[in-house]
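Presented below, as structure tokens, is a lone chain in the form predicted on its own.
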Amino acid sequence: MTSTRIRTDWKLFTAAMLILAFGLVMVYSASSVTAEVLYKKQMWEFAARQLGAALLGITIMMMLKRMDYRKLEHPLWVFIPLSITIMLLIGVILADPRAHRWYRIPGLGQFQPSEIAKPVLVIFLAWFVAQRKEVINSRYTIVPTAIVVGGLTLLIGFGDLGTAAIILAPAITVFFVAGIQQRYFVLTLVLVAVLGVGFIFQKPYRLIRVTSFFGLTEEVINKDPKYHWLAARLASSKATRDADHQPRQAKIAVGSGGVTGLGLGQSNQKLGFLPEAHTDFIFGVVGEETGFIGCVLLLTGYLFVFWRGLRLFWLAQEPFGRYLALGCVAVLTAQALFNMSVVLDMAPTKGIPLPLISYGGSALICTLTTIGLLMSVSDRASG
């Protein structure tokens, strides 16, 4: 292995931490009120506790920033991670009967094994497809993967439909730069759009969060004669039938924020009205206390990380280097665009947090995680 010199990459380092400081100033703003009234809680609790996993987060991605990320280019470092998070994701599923998600862990919160899996895929991809490279289009490389990749997403879909959608975005970004035919692309978007109408039928909630963003509302649907089948479905749930509340309450926090906002901590949106305001609708309320300018910063600064992250495909050293700097933005690009989507109502609404500033501490230090990764790439490359 040859030596490379070490510079670190400023830029990408500095807006990271810039959005993750935002993130931490918009959850106290976000949950403060929320955390006195509803969970009678301290009005710091939520930002304490996100406070406490950025900094186990940072520490991490530090970890690796100085870790020559080539060390990871070893079996021992994919599939002892991977099996891993196999294990965890199948336990996951016994462990929290109902929703499939979470580890409950007295003390310390709820830990959310999903998360994991996005750095951990991230590298089996960049390894397996720098290994197979020159036969990118054989059974051998696409079997393999596809086993992989839909035994993550099948595991992960069973309780979060969102999360498994994120992984994808990596996979299809890697193979399709790495240059699958496009029989095969063609044929993993089939098979993805019939496992998403699985995923999606299998649970009443994610039905009607479907039908209401095409107009199709329960009360639509009790009304007409030919939904009949479709209300028997949605009678099986006792999930909320409001749908579109989330959205609705967002796209007016969003809305009321005009320009330049009301300024921080104004929020009213977040009184109760906008549910999940400090998680996955944190978006929302950016756009009411920051205005337009705020989210079009934001923005700038995800897209930023973007362009940081697709320059080292050319400016990398090898083709480990390349694609897992490819995964790498690919997942936390795919996520912030999806989140402020479903919050604007572009997209089905969905638990998707948003990078760096949502509220949820194994989201948070899986994130930085990813961002370390990144990072050690970036430090290396040359150019």
Contents of the next structure:
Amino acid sequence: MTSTRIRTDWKLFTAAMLILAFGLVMVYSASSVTAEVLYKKQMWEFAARQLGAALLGITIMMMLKRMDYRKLEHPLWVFIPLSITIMLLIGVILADPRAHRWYRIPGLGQFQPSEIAKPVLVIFLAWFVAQRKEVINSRYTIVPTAIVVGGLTLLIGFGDLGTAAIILAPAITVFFVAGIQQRYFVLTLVLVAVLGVGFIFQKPYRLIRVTSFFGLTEEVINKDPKYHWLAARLASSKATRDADHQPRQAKIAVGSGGVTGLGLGQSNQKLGFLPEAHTDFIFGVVGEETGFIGCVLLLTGYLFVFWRGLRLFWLAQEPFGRYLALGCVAVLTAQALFNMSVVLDMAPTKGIPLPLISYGGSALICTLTTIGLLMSVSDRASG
Amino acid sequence: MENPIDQKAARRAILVGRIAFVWALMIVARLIYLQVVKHEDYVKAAASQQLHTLEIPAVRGELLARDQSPLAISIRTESVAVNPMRVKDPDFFASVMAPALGLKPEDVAREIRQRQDRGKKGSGRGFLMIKRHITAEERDRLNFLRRTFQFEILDDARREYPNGLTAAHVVGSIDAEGNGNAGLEQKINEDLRGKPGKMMVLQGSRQDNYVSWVTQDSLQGVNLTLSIDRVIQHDAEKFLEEGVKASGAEKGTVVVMDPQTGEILAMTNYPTFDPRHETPTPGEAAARHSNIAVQIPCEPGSVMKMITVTMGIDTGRFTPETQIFCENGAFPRPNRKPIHDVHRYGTLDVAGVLIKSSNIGVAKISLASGPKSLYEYLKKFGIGDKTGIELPAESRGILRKQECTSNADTNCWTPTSHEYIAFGHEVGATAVQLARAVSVIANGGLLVQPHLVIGKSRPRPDGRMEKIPVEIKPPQRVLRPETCFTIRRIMERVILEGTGKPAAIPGYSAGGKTGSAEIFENGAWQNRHNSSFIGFAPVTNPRVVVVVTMNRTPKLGAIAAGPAFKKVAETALRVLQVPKDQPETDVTPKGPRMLESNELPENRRAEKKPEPEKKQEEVAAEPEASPNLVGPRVPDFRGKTMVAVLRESAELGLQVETIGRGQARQQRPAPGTILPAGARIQVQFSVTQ
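Can you now output the form predicted in complex with the partner chain? The one shown was the form predicted on its own.
Now the complete complex, all chains and molecules, led by this one.
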């Protein structure tokens, strides 16, 4: 391996920073009312925390950018973070007995270990594919890998099905591009589908969100004897009530924005109507305040990052870099598109943050870490 | 390149890119659908949950007395209501809410249960007013409970009647919904209430308001200034009650009116009610809605003779001196009972007929003039027509048509009606109508419109008051002034020498007419009368017209109604500062009047015994009581400083006892009196110690 000239991909950097800056503005806009009314805090509280996380995340990103990503192609760099992540994920199930999602750190807020899993898994996948290119389809290698990926997914999916689905996106992409045999691929998809259905039935709120996405709201289920088996499952929880509330409010937010939007800070849906307005449903506020133009610009920004990352598949010097870049853009883009689809009621409601925009410290830091990895590859690519 | 790209892998990577691109295109399509195609629908959906129309309450107008003192004002308050259907556990709800509002938990819980039970049967409403007009402390306590329970705090207004029962029947009262249900409150409800405005509010999901803007200004209620004089009104109420009790009547009414303008200075009925009671007590319930002065006509009796005699003189058929033979008390009528007089009279002149109140005399005047003429004059005096006063349910009185349309028509005069109407039978008038009729005589022949409202103004949003003109029908000339003057002189004699003696007002000339109509009920005469007294004072230029009616009293005419007339008229004249035009012959001399002259009445000097210890007033009033009549006269120290007082007293050689400091205010004995030997002058200064 020869050391290559470092050339920063300013286009990628600028795009990511623009999205991040836009995200900070949107968090401030969407969270100010919630902070003041619901949490009795200063209206800039959430925005300030997000800014802090952004600064920390950018620092990590710049460090990774300077670091040669090829150092990571070593089992220690792959397995130590992986095992730490798995430990944290097991720990969170015990530490957060209700949602199995967050560690609560006094004074700092919450910390979501499943976010760490995203870059860690991406590195693992890239390493695995690069190392075992030839034997990727060997039973002896695919099974342990499947166990690692599957196990990770299961652990996350236990508490957070959305993130689990996002975790699978780079895995499937990387394996698919690397040329996994069709039978394994189909088998994986079937397995994912079965597990997904299982997880959906595990929690009534997931079930009702999915059924109401297909038009089976609670009313319909309770009325029609055909769905008694569903009703029995749903009756065990209060969370099922008014399950289409979130997508309906999100659609009102986006729809009332129109072409040009109501203007920054002018959203009315954020006044308590749109649930999770500053986190998972922030795209609704984006749609309301900046309208169709803003939404399309944001979408274009993500696609631009996606394109800058995907082209590294051809430009990167060696397989590890290629698959690292591929995994990074896959996880970023999948999150962005899936989140938008949820907000626009094209997919069942799942708690997936919009990368670089949604409020959430651990998610933002991990997203910036992912971009840092991407830039590390990009800086050292040829052409 | 040391690590060539697998072409197949590259193609699959391109496929991944295409999938992402197609997904993004679908999102764009969805965005177009939501933000462009369905934009209007979602704007409407957003508005329906975010924007709320609030009512800007209009403050009910105030009712002010003549001197701008408030008779009825509105105070903004808040009330607590709940939807009983949404209360899950009435006991828990009541046990928390009731103590915060100072109510009994059991009562609240029971009310909610009742409403819930009714709701199950389908007849319930989702509204229960828990407490109206909560205090500020209760409001604070409720703020803590707002998150726990679903209840509403509604804007409300409480009507205050600062003068209590004063002018209750004029002012009226309002019901729980803020609409008037009696008096002016009812009649002018629309004006008083104003019109609520509208306001749009941007509300969050927790009913927290963010932005609001007015879409329609509220129209505030009109403030009314009434012609009611608080003092006259108060005294009229007091004297009416005294009069009703003294005469053994059941009900009574007093109307005091300015004859020149038709302004009602006082109007009261007995029994009365307390407008402050939102739901009247059982005793008040009937009284609240029976304003006798306006709503209930009664046979005026002899009072009506005033009109008959006026007709006789105004038409020129009679003069006050025209002699009428009064048949010695029984006037035989063909095929009917004779008309009787209370006392037997031989020949009386027309003035005497009115003064002695002879039924036979007026019947003869009426016979001579004919029914058409009588009907015409009744109409001139406004009998049988509504006065148009601003009070609800006004009666037009009882006056049948003079001409019959057919034989079957019963609502008209019989060929003999005019004989009886001449002395006030077969006819009915309210007290206000009588007051208007007397005013015609009092003001020199003008029919005025009795009214209560003399000023209207409406507060505008910018804080200024907008004057609203009050429309009053201009007075109509119905009689010649000379006739009125003649009648006034005759009516003065009614009080001086006739039936109206108990109504004489000390210090003022007054004219009046008594009336008593026996009540015929259930086929029998009840030995109960509607006794009334109508009158005016002073005679030369009447400033006030007073009508007093006592219903169902065993006493007749002026004996029942006269004293009340006298007292009310006295108050009214005093309040209106009308100069006295008669010597007060029956008033015993008072002390201060004696004090004005320094001369002592010679004849009384010896009668008085010496009284060494006297109080200040007595000493001042009766200085002649002092045994030493040649002592020094007490100088006037009032208003002087202490130094001046001491210097002056030293010069005169008088002993002074000072109390306090500052300026001299009171002194004992009073200035001008003769100081008993060895006595001191006590001077009270302004600042007491």
